[in-house]
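Here we start with a single chain on its own, the form predicted alone, put down as structure tokens.
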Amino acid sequence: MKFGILGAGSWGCAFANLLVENGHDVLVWARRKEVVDEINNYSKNSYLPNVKLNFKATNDLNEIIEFSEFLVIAIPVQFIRDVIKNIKVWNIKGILNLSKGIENKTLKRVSEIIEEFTNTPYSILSGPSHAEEVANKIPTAVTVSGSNAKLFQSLISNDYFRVYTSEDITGVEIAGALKNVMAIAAGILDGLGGWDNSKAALMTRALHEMIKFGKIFGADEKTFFGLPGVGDLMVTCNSSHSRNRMFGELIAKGTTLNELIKNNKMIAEGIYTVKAVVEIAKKKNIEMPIANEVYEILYNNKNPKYSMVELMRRPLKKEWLI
């Protein structure tokens, strides 16, 4: 099959290599010419510096569409609209989304953004899948949901990358978006002291918030106990590869949000998604204490230690009421 991939970041490139290894033809689109030149001339990318890339890249969006049978989205959620609005003809068999987040200005999930431009069959792939490990062929398991889920499962799975299917697009999208917010909170805890008890409590209650949020939109609670939910939450809250966790840790140690954005080429989706999550929670009257504190720390310069105390002093209740 022919796959066109929008986005030449670490995940887009790792996924491209995976597809090539599975025997597919792959072309990757990158916004910046220097990224395309680096891939085409040297078979490498600064996002994955120690990995040989086995595909070609282009800056031409039309070339990607003409080439592709399937289009893979691997660009930050806040920029998806600005890219796909330039696609004039959607003569492809399906879309596979790898990006995790909620668009700030519309409060829409990726599937809802795509629906504005095309009725091409949509699927999403999500789960604990850091690009650095996939690129090095470390055993990984993920979930795909959508119209072409079984087809993508067969096209993508191999000896080190196992794909399960799900019928819950909404749950998979929401779990992937919210776990990034919760990973920032986990990073903040790491920056404050890295306490095991606190991290375990945080992750458990983070899952509770994710389920509450998802059920408002009709998501299946079981999805959050699978790879897109607790699986991705575990790896993103604990891994040294997690940008969201790392950003949270640096914030707790005194780096400002503006400094983080300015000094990092790679984007931590959670710093943008938290804005949308808090706004939606207010509109839908969803209690999201962890997400709210992350927002206050990032955007109102609240002292993380005060946030921790306020979370601990919330009204006492039974566990796991949704």
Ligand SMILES: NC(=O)C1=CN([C@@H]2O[C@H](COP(=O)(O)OP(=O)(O)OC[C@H]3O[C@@H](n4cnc5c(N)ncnc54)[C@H](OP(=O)(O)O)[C@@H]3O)[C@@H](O)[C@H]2O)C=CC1
The other form holds:
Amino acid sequence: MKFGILGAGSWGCAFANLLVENGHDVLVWARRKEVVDEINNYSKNSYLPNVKLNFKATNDLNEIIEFSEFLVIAIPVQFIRDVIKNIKVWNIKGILNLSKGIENKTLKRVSEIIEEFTNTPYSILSGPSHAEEVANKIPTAVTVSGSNAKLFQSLISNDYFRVYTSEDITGVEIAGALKNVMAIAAGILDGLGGWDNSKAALMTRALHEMIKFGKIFGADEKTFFGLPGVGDLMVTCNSSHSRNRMFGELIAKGTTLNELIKNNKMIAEGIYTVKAVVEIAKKKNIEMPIANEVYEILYNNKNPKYSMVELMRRPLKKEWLI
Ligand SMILES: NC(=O)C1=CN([C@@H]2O[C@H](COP(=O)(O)OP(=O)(O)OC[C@H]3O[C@@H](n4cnc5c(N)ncnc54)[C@H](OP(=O)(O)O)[C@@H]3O)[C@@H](O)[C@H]2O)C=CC1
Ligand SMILES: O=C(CO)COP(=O)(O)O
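Since the one above is the form predicted alone, can you give the form predicted together with this ligand too?
The next block holds the full complex; its first chain is the one shown before.
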């Protein structure tokens, strides 16, 4: 099959390699010409160092659309709209979204952004899948949900990348978006000196907070106890590969948010998604204690240590305990 991939970051490139490995034709869209040249001339990309890239790239959106039977989205969520608004004709069979987040300016999930531009069948793939490990063929398992779930399962699964299917698009999207916010909080605890007991309690509460948020939108609670939920929450809160966890750790150690954004080309989606989560929670009148603390620390300079200690000391409401 012919897959066009929008986004030449770490996940777009790792996923492109996987599709090539599975025998598919792949063309990747990169925003910047220098990234296109680096991929086409040297088969490499700074987002995925030490990995040979086995595909070609372009920064011509029309070329990608003309090439593709299926379009994969691997652009950080806040930037998706500005790219896809330039697609004039959506003559493709299906969309597979890999991105995890909620758009700040509209409070929309990726499926809702896409719906504004096309009625092309939409699916999402999400779960514990750090690009660096997938690129090195480390066994990984993810979930795909949407119109073409079974088809994508057959096209993408291989001996190191297992794809399972779900009916719950909303739950998969929300789980993937919110785990990034929770991982920033987990990273803060790492930065405070590796507070493992606190981190375990935080992750337990984080899962409940994600479920509560997902239920507002009709998500299936079961989804959060699977790969898109607790699976991705665990890997993102604990892995050295996680940008969201790393941002939390560095914030706890005194780096400012502006410094993190300026000094890192990679994107920690949670720093943007947390704004949408806090705004939605306010509108829906639901408590999101962890997301609120992450927001206060990132955007109102609340002291990370004080904030986390106070949060962990707050009397647990019954609903937060599993
Ligand atoms: N990396 C991973 O392990 C995984 C990532 N994901 C998700 O995949 C999605 C893509 O992220 P990922 O591959 O990690 O990206 P990276 O963080 O690796 O790289 C950042 C990407 O964002 C692009 N970018 C930055 N600013 C803009 C902009 N203003 N407009 C358009 N593009 C921009 C960069 O392009 P440029 O080089 O031109 O600046 C680059 O391609 C995210 O939603 C992420 O949560 C999901 C699973 C695993
Ligand atoms: O989604 C991911 C792993 O499943 C990547 O997490 P980070 O964006 O925190 O690196």
